[in-house]
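The chain below stands alone, shown as structure tokens; this is the form predicted alone.
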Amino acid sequence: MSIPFPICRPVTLAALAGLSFGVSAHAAGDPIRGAQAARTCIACHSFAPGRNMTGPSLAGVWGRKAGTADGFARYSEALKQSGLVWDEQHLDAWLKNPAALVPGTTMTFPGIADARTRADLLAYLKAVSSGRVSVPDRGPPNLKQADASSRVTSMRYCGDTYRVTTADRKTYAFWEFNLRFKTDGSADGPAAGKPVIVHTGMQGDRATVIFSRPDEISGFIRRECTR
């Protein structure tokens, strides 16, 4: 009934097993342990090239000037004006306390206090950026390929209720507060005029309808009450 959104996973430990000899991160960082530490990053970042999420893709971050990831437009002015280059020293300081390194940053991550964990994560980032590790793109699925149970064919609104009908001819009723509308204009987003529903509530009482563009939303929803 819903499209599962796979979580981006760090590369397998087996693929990293032979890399520690080639990484020179300080404090003898271990990229194998770093792959595990990177799990804290994947809620907001992808390690796949060009896959920007809440934050920019971390592919190729090593040696990149701060605030310059291709296709990412949500950097804070503070970071864009910082002049930093993401080398070992600056990445370590950023991972320790982003707000202390760049006052005014919109990065909400509080930082990693443990120096060993930071060193491991640096080793992993360096290995990924150098191309010695190929990280599969496990981002959200292509919504253009959504199945009938997720393709929205009509939406009706009455009182405090939305009724969403999908291509498999099923209709779901949602309290208006529990239904969210989002847009995804990327190559993996839904086709124009063909929104997709993603169920998010553990009890089936919450969902998100994803449109291709914001101007589709109001025109797609009909004000209609049925008995």
Given for the second form:
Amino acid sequence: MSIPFPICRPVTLAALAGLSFGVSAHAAGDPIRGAQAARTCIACHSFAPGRNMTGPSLAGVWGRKAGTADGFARYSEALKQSGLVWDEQHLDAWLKNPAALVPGTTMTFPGIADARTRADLLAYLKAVSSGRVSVPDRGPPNLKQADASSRVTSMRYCGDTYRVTTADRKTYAFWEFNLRFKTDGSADGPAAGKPVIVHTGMQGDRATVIFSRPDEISGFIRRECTR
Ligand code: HEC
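Please could you give me the other form, the form predicted in complex with ligand HEC, since above is the form predicted alone?
Below is the entire complex, every chain and molecule, led by the chain shown above.
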């Protein structure tokens, strides 16, 4: 499972200036506009090598066989079996309508109808894949460095309520429905036995506690009703 931090991966636009690729017989995409258009992808994809999220890292996708990004364990059978190679023609068809190109894909993305925007995105994907444009790997914050207000030292459960105490000695009470548990086993995840709380939601009534592994969760929570 991964953490839904808002992630921003701006590319050095200066590095893209001057790069232009003929991506189709009709239109040459503009990688700078493509970088802007790629904002719709970064909720699910990183362009940094090796950083897999909801979707696989798109670093080096140009020319790669579909379904083969290193370390990505959630490909659909449909994509793995597709036999596609990500060249200009197939990437264009994919971005136009993923489910039409690969029925059964789990990329829940409606597609981009505008041919110009697709050409721009292709130019950007090619630029990133060529390695000529470096994409800073600004991933989610490293939870091992969470500050005292986020480091969970104990959790109690009573009735319908969790009480979460943090390293700055504050205790927060949550209705059980408003507290989520997640795991992050990546290098950015919390250390074993040192979960981290992330407050979510506008009202401050919801939060997520992130553990490093699922088997830590129930052992960490004490069933205790005294306050
Ligand atoms: C809602 C999440 C989501 C969004 C938004 C999204 N993708 Fe994806 N993408 C995925 C998932 C999940 C897969 C794996 C699909 C599968 O296995 O069937 C994928 C797969 C891909 C692949 C195939 C990679 C490979 O290794 O074979 C490409 C290329 C791709 N996405 C490009 C894009 C681009 C470009 C955008 C933005 C225009 C985008 N995606 C937006 C989730 C998303």
